[in-house]
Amino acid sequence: MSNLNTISDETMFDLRHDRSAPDLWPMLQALYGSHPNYAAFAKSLIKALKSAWKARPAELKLLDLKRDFEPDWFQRAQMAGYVFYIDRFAGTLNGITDKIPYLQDLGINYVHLMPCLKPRPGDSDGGYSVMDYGAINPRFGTMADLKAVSGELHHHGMSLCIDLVLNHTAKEHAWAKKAAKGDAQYQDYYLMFDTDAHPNAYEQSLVEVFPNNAPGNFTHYPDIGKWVWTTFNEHQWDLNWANPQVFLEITKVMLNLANHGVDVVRLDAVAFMWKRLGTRCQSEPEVHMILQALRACSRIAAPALIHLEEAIVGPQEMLPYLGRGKHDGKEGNLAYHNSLMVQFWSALATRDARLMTHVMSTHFPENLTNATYATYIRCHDDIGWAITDEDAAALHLSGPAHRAYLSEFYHGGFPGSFAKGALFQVNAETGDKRISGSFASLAGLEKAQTETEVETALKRINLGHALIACFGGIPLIYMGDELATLNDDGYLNQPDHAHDSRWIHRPMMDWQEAEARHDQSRPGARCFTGLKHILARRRATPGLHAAHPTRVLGCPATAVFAVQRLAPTGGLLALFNFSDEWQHIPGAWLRANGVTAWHDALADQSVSLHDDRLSLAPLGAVWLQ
């Protein structure tokens, strides 16, 4: 046996391969075992893993070892994330370094750079139409710059997340160009058909993602005589994940990013990766096999890397991305808690938390294995009202009517609505109306006319941030939300953006407002101070570690959402008032649900009962210990 002081890279690789082999090879055998080139593929994959491990910088191998000893590093209460577009936040990759003190002031230690790999020119779906996985968008910098930024972030105790699009490439990608020229090897990288027979058959059960500007799921190219699967846009060609060579190529890309210091890969559009006739071609079983195998590859050649799987789907469809059944603890480390976001906005519009309580308590387990949620209130994307007819019916609501109400409310057209948003991708056939808009504008700040209305809007923002900070997982703050940034209609004047209302909540970072963040006469500064306090209290509350169970309770006050965090060394009961009126919670109910110390960990002060009732302020929140 090797001396522990001189253990070789080869031995370390073998140990890590042995650890993850049971998670890798059975998946690949099931996916590709019948493929005629499987044996050659398996040899090439081992070679690629060894090559990536050999090329891994020493400081990252040390980080691998550290995270082997601290596998819960991403679940700790100290974690808080910030999400931004590089050009809109810092101009270039190198410009991020100068912004680190600002992020530290807020309490951020996880930084997600929105799409930064080289996109196609012109409309690129916000950067998600990638033409080169091995290069950075030249407007932002180079791969060397990415490595330098990751090193600087690591030096300041911050982790780096970037996007890796798995479902498709830009039609300008080198693989696609070779396919378009008739190269059969690369045509097999995509889903291409000689006639419309198969596309028409598939279309019978598919849904349209962008019905307004990209109807259908296939594009005919007369010049190459092919129909190409294009789920999202004509310029985004779906990859053929039934071809093992695609798995090999993407694994190499993923490990190259890891070796440039990336800590988290956000795997984009994963639900769509596997196609099966007669289905929606979303979340098929093979998708989870692929994702488990990719994670196993990471654990072998870059163990410090974790996976955030982007699947904006219903609860029962989302949970498998964090590992269920045979994939439990072996698939994604993080997944967006889309339902928590949707239910926040629903409860805010109705001033009633009962639907939220039903969905959160019925569909989500109290804890997860080696995984947690990425919790958020707003992101770069639109809001789709993922509320099923069945869940609505459980509260004696009509699903279609409730979804329509939410769209009208947050568009701003419903009488008495405080919100101002924009419609996105209205589907006349299904009645689906998604919503764009910044957190602050949807929460009422843009419409506010009086100081009281301004303060009420800020309370709604604080309520959302307090919720995602304590629910369980990593809270993610979208750029500008900490400063209560409003909608920006300027996108309508930009040809590449005008067709996509999501750009209304993707403005340039207001650094003038950021510099004035300590001037409490400004709403943006009061918003920043509120969030900074929430994140500080989160860090000071170890019971919020994501591995501790999250239990949703039905509260006697129907406007209040109640969450228990069941930490063995001292949990808490968090209460969130979604109404504009005071709510009174019986002391007996609080004591029955574990409250023994009448201390609010969020405000860091004692609380008092009056007539054995806790009075919770309008749009207020408490974390009772």
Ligand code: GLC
Given for the second form:
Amino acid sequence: MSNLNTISDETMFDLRHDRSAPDLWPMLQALYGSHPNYAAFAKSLIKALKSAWKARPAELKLLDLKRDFEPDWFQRAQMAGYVFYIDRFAGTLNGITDKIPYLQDLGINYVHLMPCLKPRPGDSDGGYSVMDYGAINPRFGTMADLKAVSGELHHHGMSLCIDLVLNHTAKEHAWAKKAAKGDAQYQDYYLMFDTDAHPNAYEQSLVEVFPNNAPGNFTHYPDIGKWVWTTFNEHQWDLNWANPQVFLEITKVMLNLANHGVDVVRLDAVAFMWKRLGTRCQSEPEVHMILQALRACSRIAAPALIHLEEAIVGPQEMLPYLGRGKHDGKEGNLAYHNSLMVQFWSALATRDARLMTHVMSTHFPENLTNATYATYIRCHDDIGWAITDEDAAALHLSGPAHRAYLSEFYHGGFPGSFAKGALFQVNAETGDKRISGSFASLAGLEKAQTETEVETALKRINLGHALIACFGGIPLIYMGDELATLNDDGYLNQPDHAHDSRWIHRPMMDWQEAEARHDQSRPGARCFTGLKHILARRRATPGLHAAHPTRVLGCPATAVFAVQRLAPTGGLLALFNFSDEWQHIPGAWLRANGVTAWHDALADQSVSLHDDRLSLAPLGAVWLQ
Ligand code: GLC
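Form predicted on its own already given; the form predicted together with the ligand follows:
Complete assembly follows, chain above in first position.
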């Protein structure tokens, strides 16, 4: 037993284990308790946690303590994230160091490196088909380089997020190769069937993620004599999370990454981790039990690490990823706010904020425990119109018709549409048409002919950035969006990419444009300046701390989306005008909703009323204090 001056590593481990044991063991017991190897598994897990803790570098243990003292570090208004492909942004891991000043100039202190672990050769779904979780993609560098980059980022006050794909591995992963050779132990790591009876039964209720290039959810391998569960692409084999050994292996991987200085793991495609006959096999209750247990493992052996959960699902299905009910405060620290993103695009097309207001106020609580959103407008993936028929009906819209309209609008075909995008995974059976395209192209910059149209497109981009900077959460900027990068058709000439229109918005970083970011005659520079200003104002506005409640209000002007941030020490009311017209908001309504100072924290200037009405410019935003 140590005294206070010399707390031993073992004591520290025990304290941390005691703290999180109630979050961990009941979950594992419920998931795996009846498994014949449960006792051995539990012993191996403890051993793995202990050895990860033992191997954890001293500077990270210090960071663990710091974050014990400041558990809200990721919720603060200072936070702003940037997401990029390593090769497309910086060439290699080592190249990232040179780019830190650029990121700092923009106001970024969190970076998400898109998949960096060793992918299968050839098409790897942008790196999401991993064949070795213990190695970095050799084109980018080594595990030692990852550690060095994390050190550099930490030195500059920035944190590091990387992907951990846990629903599937590449079929070239060592486990999969052994399974393919007939090793029963490893066959149990995956979901493999001798006949098509089970696959057919499951297919009755499954949906297709990539219906165009990877139809169905199973792949038959005559040479192996098995049907393998492959939700995404043929080369991505779903892991069998009902096998405790899979939990153990992935926990080790996760803690090893944490010990290389990773602050945030982005847990990819988590909704699909548990299968149940007769369901869509998405967001089953066991998924949340697994995710809570993984989180507890991090809290024990790498407490500085937090979890970002990627579940691109409808509004009601998404919230549990941030911990609801018995998982409250114990699951993801972060999850993507897919609905906010979808509603932004919907409101922009219709120039009407009522559906957005309905969805945000009906399905999302004002408070989250120990968690917040990753807010974003664009990312590396497509946009799926996750708007339910019920929500559409509440606004007297037809769900299918509204979704079809949004696809037409953002593909660019709808008369009067300002957008230019590409279709992704058109599903003839369901009528679904998802959309690819860069923020700027979807917002009208690519089609803009006149200086006024250019300005209007830039206003739409600013509106989106002002929204995600204020809603509550960490705003994530997707590489190139700060410079209003347009769609790039170049992917069509690349055999590995041509089938996947998401590459239209994944071009190489335009460093020439970045260099020219002070030349305000360029739209890219004006976009950069606008975003830089928004992030600076966010930092200067502590009321935007994500722990403060977010309340969505119905604004008397129906084109305006209104959000209150209820900070006890001075909240604010943010207004976003989605129309191309001036909107006039009654002063009485503003006063009734807490506006007293008549100061716009976004522009950092006072506002004045005329005829007791506030006039909000077309596509304008204000954060009123
Ligand atoms: C996630 C990724 C996406 C990928 C999929 C399968 O949704 O964001 O790019 O295709 O997982 O790994």
